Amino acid sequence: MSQKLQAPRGTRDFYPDEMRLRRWLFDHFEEVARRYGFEQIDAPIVEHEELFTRKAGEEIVEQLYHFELHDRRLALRPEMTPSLARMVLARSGSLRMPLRWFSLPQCWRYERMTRGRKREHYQWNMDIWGEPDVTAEAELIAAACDLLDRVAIPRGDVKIRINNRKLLEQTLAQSVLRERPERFAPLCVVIDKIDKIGPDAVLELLTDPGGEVALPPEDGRFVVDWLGLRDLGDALSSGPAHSSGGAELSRLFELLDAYGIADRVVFDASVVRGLAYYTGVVFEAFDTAGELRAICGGGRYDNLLETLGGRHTPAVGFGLGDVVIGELLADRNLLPDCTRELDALVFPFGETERRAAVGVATALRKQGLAVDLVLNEARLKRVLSDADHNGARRVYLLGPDELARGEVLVRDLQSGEQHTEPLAEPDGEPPHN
């Protein structure tokens, strides 16, 4: 096949069968948010470039997909945050805080592909503005838990790791950053990547005398030391004491608790997330496998309005990709089977029954009943092939008698009953369901 007949490279068709499969799962994320008090929002997928190129030295600014139109530069979302905050800034005088919006965005970025990446994908994204405290962020941990369980997920297939930037900012800062806070972050950047490239490299990027962050060799060594801490005891006495993002981690753990879900969650001091405007806690969601990316991921960004000129706003989030909870699901044999939902199918005998035909058709859409009307004469053998294989529950069948008797004929497809129906009832009603 020619390539311009394929879907570009990384990007997906979504036949009927997928689509059905899609929809399933995007019903599960607008009814955990809806039981949540979330209401949904979306935004344009072009948005100006400038939006997602503020936070230079990320990898999400060399996957853009960007072009230039008009003199105008754009690009295609490679997240959905910044244009969150660019709408909370738009109506930042009238809005009510705190906000629970949540959206299910197409994103883009161009990057290498892996099992569960691609370069578009949809995301579920709950987020909430308004709401300083820790209570926000565990709100929104236990949506995650309930979608997971909501698609029957068993509970020790996946850990939420979790760990907060202050705890890491305000450790670093009394030791290898005290005389150089500037480099934190860059180094939330490079030791992101630990998961990607072991701790061995990262520790050779931290102390790359050509780099960012350029540590010395012991100071690198610290780093990678602590991000491998996973109790939360140790990561506080290694701390400044009174630590505020240790006291939100002890806090959150609390409330956690509180939720039932503690079980399902963990330390996890090499958490960082890479993107620049995280500021509180952070946390993501892995297969305890250990055989895909993460499943979903966020955290707090309580400085991304001030960096767009607003005044500052706390707010917390996180995304779920729908390509990598796909890969879940699927080895698991926790995929349904969604197939195909039709009420009935209409099939007139030839021409001479099709209006008659149409009037049965209409009646029962009019009843809210999805209805496949034969458009094409065929044969009564291909007709209820067809309609078994569709899912079809029932099959109205208006051949010359029928239509001379004003009847038509309706096959039951699950019990093989049938009986007729007047095409008109005498008070204009029509034909029963």
Second form
There are 2 protein chains.
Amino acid sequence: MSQKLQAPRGTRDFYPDEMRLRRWLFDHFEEVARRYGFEQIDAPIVEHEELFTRKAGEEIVEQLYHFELHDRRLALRPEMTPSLARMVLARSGSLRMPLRWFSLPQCWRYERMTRGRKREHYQWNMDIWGEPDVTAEAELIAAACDLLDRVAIPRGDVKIRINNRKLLEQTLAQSVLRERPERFAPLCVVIDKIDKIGPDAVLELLTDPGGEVALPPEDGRFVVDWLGLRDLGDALSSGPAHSSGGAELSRLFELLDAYGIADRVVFDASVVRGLAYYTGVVFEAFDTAGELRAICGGGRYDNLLETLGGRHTPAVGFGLGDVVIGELLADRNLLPDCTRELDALVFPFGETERRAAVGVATALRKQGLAVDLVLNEARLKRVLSDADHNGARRVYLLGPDELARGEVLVRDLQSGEQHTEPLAEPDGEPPHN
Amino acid sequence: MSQKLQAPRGTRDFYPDEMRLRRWLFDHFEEVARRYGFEQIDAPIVEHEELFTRKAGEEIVEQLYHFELHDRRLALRPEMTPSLARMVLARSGSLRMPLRWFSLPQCWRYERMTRGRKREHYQWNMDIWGEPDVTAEAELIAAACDLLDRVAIPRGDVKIRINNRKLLEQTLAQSVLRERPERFAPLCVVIDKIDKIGPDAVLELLTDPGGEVALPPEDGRFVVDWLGLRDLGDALSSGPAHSSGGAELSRLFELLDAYGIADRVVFDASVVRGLAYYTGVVFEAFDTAGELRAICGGGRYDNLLETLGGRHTPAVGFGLGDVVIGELLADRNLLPDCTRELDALVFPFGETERRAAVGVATALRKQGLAVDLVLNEARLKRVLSDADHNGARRVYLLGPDELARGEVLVRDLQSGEQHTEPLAEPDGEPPHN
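May I ask for the structure of the form predicted together with a further copy of the same chain now, the form predicted on its own having been displayed?
In what comes next, the whole complex appears, and the chain from above leads the way.
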């Protein structure tokens, strides 16, 4: 088959079966967002490339779907946050903070293709703007847990790792980065790879004399040891005294206890997330079996609006992709049974009955029913088989006898019961308006 | 403001207000599709460029958002039909015809910017595959009329012009195109401009000796005269005897009468639609005031699957864009009042009450309510003003007195009435799982 006849590699077609699953998942995204008082927004999938490349060194820039058109450098969004920030900036005078906004953007990244990887995915984004307190992080993490519950992932199969870049930064500022604080951002980019490449390879990258971080070996070792911490108490006692990053984490864990989700979150000093704009708390949901990529990732990005030339505006958010959670549900056999539903199939035996059949279908549709109308001459056996295949509840049969009596025969496909109903619009008196 | 901080020209940001309107419109699209038994599908917004450029000479190709990435020529979809055909082709062995599929794709065209023009729009696509009879056209046109009714456009403000390319082709095959039938497709591209440029300019293009059609002047005049026909009887009597195209139109108008929409459709010999793949009935909805572009356009494209190398499979569909119908509704002051809705705002007076407030919000959300929780210390006056601004129905107030009594004060913002409710989770007994 010619290349043009296939969807580009790493992209998905959604046939009705796949679309019903997507709708099921999106409905849950929207319902959780509604319960948490979030309003939906959207932005164009194409933006000026510069919006996404304002900071170098991120993997995301190398993976951009970018192009030039009529002298403009454009790109498909790899993530929603820059567009969101642009929107907040454009109306910063009139928007009433705090904002609770969610979106369901499709995002594109040109990644190397391996099993289960896609180049596009839909991402449920939830963001709170204008709130500096970690109460915002707590709301977001609680919402993410609610989503996991709604799609019936067993409690315990997914946990959320939490860290605070500030705690790491404040710790390193007193030690290995005291003379070189500017290396913190590239250091985070390296650390973010730890799940993929392991601590030894991270140590190698951190201490590579030709790299951007270029730590002496003992300093690299200090960092990697720190990343191994999994107990917040240990981190607080070995970190700097009075670290605001540490205090935020303590408070956040207390709040999460108030939400009843203390058992679903863990401290993890190795979580930094890959994006350069994060400034504080960062978190990610992962499957405890350790088989998948992060299910959801987010954090605080208080400086992003300033980076774009706006006023300091605290913000925090997360993104949860449809592909990874779909894999998790499929692996656990938790995908719901979303079959097609049809209330009625209307079948005129021949052309003589077509006009009356149109009247029956129209009347049923006016009542709000989902109605298929057989559009050509067909054999009853085939029609009943189609009706069954399409999940129809009832078939409305209209033959010459029914038409002569001004009736339609209604068969319930589950019970097999039959009854007749009068034709609302007798043939010969079409509804002229 | 720097360019990167603006959405690309001709694209839209959807802030919550605009997004609620979009949702309102999409909900109507989906509801009509459901009632007509259509299943939703989707395809990637990026396809191989070749899928869209398989035929030259169409305006749509010049307006393509196309680009090259890692040696692949890609493009943003300007319309949905080619992707749809690709999907049908890929599963042609297993799909059970007829198919009733709908989609809500965003489509991109790089058009010259004038007032009200956009470079992207969302398009409600409804297509029936596998049905050769005009019963399929009738279902689709009835569905489009139902949509117009649902969004409350006054009957009569929008009509649907119907024509059949076959009738035109059969007429011209016996006259001006007898020696040159291959010029029919480019002729349609020219004719499609008649609304924009008028009959004189169309005549000029048709008879331009350097153009693709290059008719002698008297033949061009014959075509333009034909295009002026608005009565199907006239067309049938001046067209060829036994034209199958004419017979299809007669039957279609009869069927539309059975749907009760005979008053909403007119024959118009000038309608051909711009896309090269149409083969039979074509139609478009237009505002009778004549102020806007076509609201909806569609037709039969029985040969498209063969063009892509598949088996002959009859198909017919339409697209209805969100931008034009939005303009029509705005012009007529028919846009609905979609304000934010919030069931409850929960307000802890201070940090002491936060834990209990989280419990209240969580309990209300579990009941399915849309709940905003005040995330920081705020003054009551400001909170009440925010609640009002955000459309909240009730405010849950939690001060030290309420907490001491194990209660929360509930104020109904419409009636002003107040009552207290017990706190479900007394503070000190957080729900540990």
